[in-house]
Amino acid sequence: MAADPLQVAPVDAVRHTATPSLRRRFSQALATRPILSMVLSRLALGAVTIILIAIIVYVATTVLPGDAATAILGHSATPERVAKLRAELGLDKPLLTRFWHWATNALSLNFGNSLGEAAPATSVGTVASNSVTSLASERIENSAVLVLVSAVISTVLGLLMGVYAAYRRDGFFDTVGSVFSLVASALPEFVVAIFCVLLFSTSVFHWFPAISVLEPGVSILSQPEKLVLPVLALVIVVTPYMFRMTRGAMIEALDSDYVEFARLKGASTARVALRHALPNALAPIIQVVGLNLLFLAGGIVLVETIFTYPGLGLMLVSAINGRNVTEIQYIVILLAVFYVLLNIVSDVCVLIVTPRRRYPR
């Protein structure tokens, strides 16, 4: 006997609208969150983008010409050491073999030892751990100062100078800023350092060390004389572009409607400045500190390098130079990752300070 419909249908429709049903509830979920949505769709891409950069890394720092137990031991090394080296490498096993483990121990933070800095010696004798997250760990902090008090200092000289040029528009101050950021931003940061060490270090004045070199163990902060020159060199280059997007987002808020009725209902200057055009001038502005900073990251390589400065870039560059491929591949990721974090805040931050893009119209 034929099953009734009406007893099955039910069922069915239940077995296959549950699903549909759970999705549009998700959906619905993440529509009156935006700022959830944002960031599992750029936690998502995020994630997909370091495997991208770890597959390309990986791939030129192993089969790009040359070899790393070569450059390791040298030109005059037997090819018996060369062998051996090679094999305690993993270098004679296949590619993806090799990347496989390399990607997995990567995950747990393992990115194996370097292949060039032997590990300094503690206080009591013994010698610490080679790995490259230990090298690399007094690196990251002297990095991480530099980049924090330029971003620091040239956000808020910009943020400053913006305002002020942007409400005196078309005078001497904004005129003169105009044109000297004009210079500064298209001059490149290796020319900004030297001319830095030519005129507080060598030639004409001998206010702070031309060089920033420290011994193992020291953090900069100790001989903050030596952060100077390094820091202003960056300052330099950033803050022009800073000082330009914000006089630029000041003026389109202080041309605005509601800023011209706050001027005829007798706001005074510096209300109608800080209380009216500011906040709706500081999506782009947050969007400019972000790009900055992340233009620190990469810039810190030239000027590290041009003061011996003891940070990441010094050492991605002298990894460079020996083919310390454990090194290249371990501050490549990082700075990825620091890409792809520092992203996601600048888009969540610039949605806070957003009203009319968080909440669902």
Second form
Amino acid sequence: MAADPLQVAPVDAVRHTATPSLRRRFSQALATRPILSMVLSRLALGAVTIILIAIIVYVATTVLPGDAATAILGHSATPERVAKLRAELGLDKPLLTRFWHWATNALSLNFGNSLGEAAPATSVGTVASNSVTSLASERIENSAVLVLVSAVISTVLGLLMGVYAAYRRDGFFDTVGSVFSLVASALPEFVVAIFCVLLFSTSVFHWFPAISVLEPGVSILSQPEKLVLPVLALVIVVTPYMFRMTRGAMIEALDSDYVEFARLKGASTARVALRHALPNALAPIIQVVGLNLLFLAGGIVLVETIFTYPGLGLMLVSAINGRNVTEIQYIVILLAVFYVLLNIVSDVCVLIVTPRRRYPR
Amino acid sequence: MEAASISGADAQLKGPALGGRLGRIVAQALRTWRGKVGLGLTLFVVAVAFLGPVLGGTGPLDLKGAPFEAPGHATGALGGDALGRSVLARVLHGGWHLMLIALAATVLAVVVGTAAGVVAAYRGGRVDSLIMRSVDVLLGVPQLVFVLMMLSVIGAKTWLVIVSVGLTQAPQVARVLRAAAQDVSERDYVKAVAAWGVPPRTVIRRHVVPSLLSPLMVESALRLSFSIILVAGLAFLGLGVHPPGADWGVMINENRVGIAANSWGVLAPSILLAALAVGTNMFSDAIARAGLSSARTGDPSLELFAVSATGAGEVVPLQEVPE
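What would the structure be for the form predicted in complex with the partner chain, given that what you showed me was the form predicted on its own?
What follows is the whole complex; the chain from before opens it.
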């Protein structure tokens, strides 16, 4: 509508009297920039989503029967001490005030102190920071390494297998790969992890450590052997989606008229696959990479627990077992932000590789 | 005259009775190897879980021998667990509880998700965007994390596990069924009934939902398979409900430390869980394909739903064309 020349002409004619309103110019600018407009609207929606999740998380974690003060002091504490600490922590204020306080602090990445055993409820001025964000920073790094390595390996593996299976459709590799992917994609990740431990660590081969405990301050990258089994378990669960989607998208592309034409023209097999078919199969492939990353963000909870891998997932499980409210809040919000951003990034990438989707009819 | 013609056309478009169509889709699914293997695996594990407590292995709680005892001694064919209880007896007793919880959660997810998705599609406008935005919010956190958060608040109660697992699955159902119901709502027979003055609630219940049989079946089977994984995962983390007897997820957790001494304590429940998950997933895949091929023969609403069978738990177009 904004690109309609009839609409633009009168504005030109009366330029001396009035420039188009700011809002109008803004919507014109967006109409000619579909990617920008999508990013903006999705970011706005994402912000609303995260605010709602923050409310749910905060309310859910603060209506705990035993509150933070009791959690810190233990059940044997005298009522006076509990009341004093409640006042210190601001727990005696109304819920809305507390939420506002928490949310504004959260915006500046201050999620409060951990309520774990080292909580300095009495020890004022300890050197080591007990803030949730600093406790989690190393865990975030470890989990990011785990997720990224698994994502890269599974994407490359799934792509290669999918393209090959599509080329040799109904061949031996295709049949075996399809059956394997159907089985592997259905398996619970912790069962896969158990099988990996049995096979490669304790019972058949003794190649890799069964648990991946790390001393604090040591990077997982300096001990890559501890990364192998957790990554293997995640790759087995996640690769089938990549394989299936690549295979399906490639088959569709290979059956199309333009690939037929490229073949008739005399293009080599590799050129047909890489220059003609693959670019058109990219959109669904990107979607699956996004979905797999989302799945991995949830999958780390169980896999990290099995291997005692010092990541965010393990931290969440122990926070829940210890009712460590501030840690739970931070980790859940962190995962939610990751989810929302990842969805936006993957949708934008899809839009970039499929120009025809940018201008909906 | 007019009334007769409308209801006549309606009956014609609705096709054969619900039970008949359901049977036809299942029969068609069972003609494929996926359907046969899937149903076979599922029935096998269900039989173990529900006949186990009756037939074999008494005393899943009795201390019979040494911890992690090798198979073939006092603790039976699969050896002992962390406390010296019989792994065999515990495996036979540990499945029914988990399956009932997963089943209840699935029913809840399908009912709530279908209601939300169909109402969103049929009503459109604000109702639609309100429902679909809530769906986006619920999908904004990993399922397991959401369930863990709920459980950390109130504690592990059976009803809470069912409700939280059901609620995290419902948004996925709602997305798929909204897409399907949008298509159905556009059809002439639904518009005709609505124009006749039939209240929306009746139109949805009598005319829209029955046309969604195939997507409903696919979603139910798929959600069941995800619910089983979720419930077992919770039990494994020690955050699910601890039944009085035994539980496969709990067993895997308890016996992990002795995995080198007697791996059966971990292996036996793992194999059964794996067989159950693979079986239900394969069967849902077979139903999706059956729906797809019956879509070829005329009912386009069925087509969309092959989609969710990719297993990612998302609406992804299934580009594999079944033979």
